[in-house]
Partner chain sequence: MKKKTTAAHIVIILIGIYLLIPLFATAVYSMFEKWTGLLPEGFSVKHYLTLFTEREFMSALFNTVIICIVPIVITILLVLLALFAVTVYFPRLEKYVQILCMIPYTIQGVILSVSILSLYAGSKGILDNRMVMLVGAYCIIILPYIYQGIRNGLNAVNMPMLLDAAEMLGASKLYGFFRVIVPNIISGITVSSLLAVGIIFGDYVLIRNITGTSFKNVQIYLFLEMKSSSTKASAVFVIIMMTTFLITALVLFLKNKEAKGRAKSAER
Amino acid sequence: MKNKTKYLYLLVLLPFLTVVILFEVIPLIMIIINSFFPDKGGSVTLENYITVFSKPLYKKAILNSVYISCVSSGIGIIIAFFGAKAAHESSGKFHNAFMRVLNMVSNFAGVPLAFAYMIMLGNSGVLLQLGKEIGLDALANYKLYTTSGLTLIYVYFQIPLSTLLLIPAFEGIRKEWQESSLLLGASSTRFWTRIGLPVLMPSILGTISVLFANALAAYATAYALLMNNYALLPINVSGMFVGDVTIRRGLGGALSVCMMLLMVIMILITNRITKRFRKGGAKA
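Which structure does this chain take on its own in the form predicted alone, if you write just that chain?
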């Protein structure tokens, strides 16, 4: 009976496994293999990787992607912490309304988000015109089509994602802990710095790694806003496979592998820090 149930589960999982193998595993293997072969044909070589780390355009793309991913993840996680804390401490209609809005804005990304920012903060945007009318130079002269402008858009879609990921983590903060700390004379700030944040830190670090990967691989928003006029890893990778002139599978594969390695490095760093926090908590 157990064997029949086991085979039934495997049969149900078969379509999922087929999709994973066809659209994730095989393409990943092909990308890695192609990255070691020149586009014009030939034997195994590191030429594509040498090009990536020697050509200024690709080095700039890596730096821009890492910078935007780190900054947007950092700002997003800070704002999300307070948002998740507010959601955890709220109840009733306010909590339900907050969650509805959060779910709605979390799905507002990609091309529609880029167009919305163009309308509001573009060269002739509504807010820029308003800034000129009221004499607010910082708003009137805002440059959307720059690194800071792109970072602002990334922060926007990082906040709801990180908030949704952190809300369940706050369930681990028991009210009894807060009540006990208050009875012992500890302030709310002291409670969160000594108890709350250490307990939440593994979840926060895990969320940061998700946000970094999310920003690093984001393509539609950046492309809709800046097209090919900005050096960014996802845009450069896309250009290698859908270019108007020639398809460069080898160089595109090398750029893709670099992007995946950056994600793996971030995951390893956050996992290492998480282990230290857990060991520290165990010793305490």
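By rigid core we mean the largest C-alpha set that fits within 1.5 Å across both forms. Note that the structure is a prediction, hence the values are computed from the model and not measured. Positions refer to the first chain, counted from 1. What changes on going to the form predicted together with its partner chain:
- Comparing the forms between the two forms on their rigid core, the Cα displacement of residue 26 reaches 2 Å or more.
Instead of the form predicted alone shown above, give the structure for the form predicted together with its partner chain, please.
What follows is just the one chain, with no partners and no other molecules.
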């Protein structure tokens, strides 16, 4: 009797399982399976993957995605390091105001962000006008609708996220270490390159992989700025399924799988390096 009522409670689990299976498990499995079937019909093949890696358009999309994600994560993490260091060293009003700004703008991304940049740096943007007035040609002729313009916008949304993620890591740097290295004659730069950075490295690498994933997946920002006129993984993936074109499940699936694989590769690389740092730390 008792057992029977117990299994009655599996029914309570059922709604959850239904939604998760319908909208998470099956769609993901299907997109992977579809990537191995040609769009014209036929049996299992690697044709779609060969197309992805041989057609210039898709190669370009992968390269652009990787390039923008790497550059924006790199610049983002450098600024975040100094930002988080400053947040750690400050206190009181400055610290609180900074935290508030970071938290507020951490949700500033996508269409609104692209729009704000178009207002500032678009073809008739406010800052371009300013550049003309004061005769600063580099600013007056700035081209936002390019890879570097897109990277600039990506850097913006990487900064608050990465700074917020790095700030807790600085708690691990003890004041005593800094003081004793100073007493032993090390300069502040030397302290950070020889002690501070290695200690922070696991957190920095973890943050980089979050930033990379964040940039790789960003669709709204890029689409709002450049529409479909730019080869970028998320834009090309959407293009395969949405709109007036015939849906290309196989090729779109292969592109999606490539996108997921890029994330996995990034996570594996950072995990690997993190482990090395941890090991080195244990030996010392």
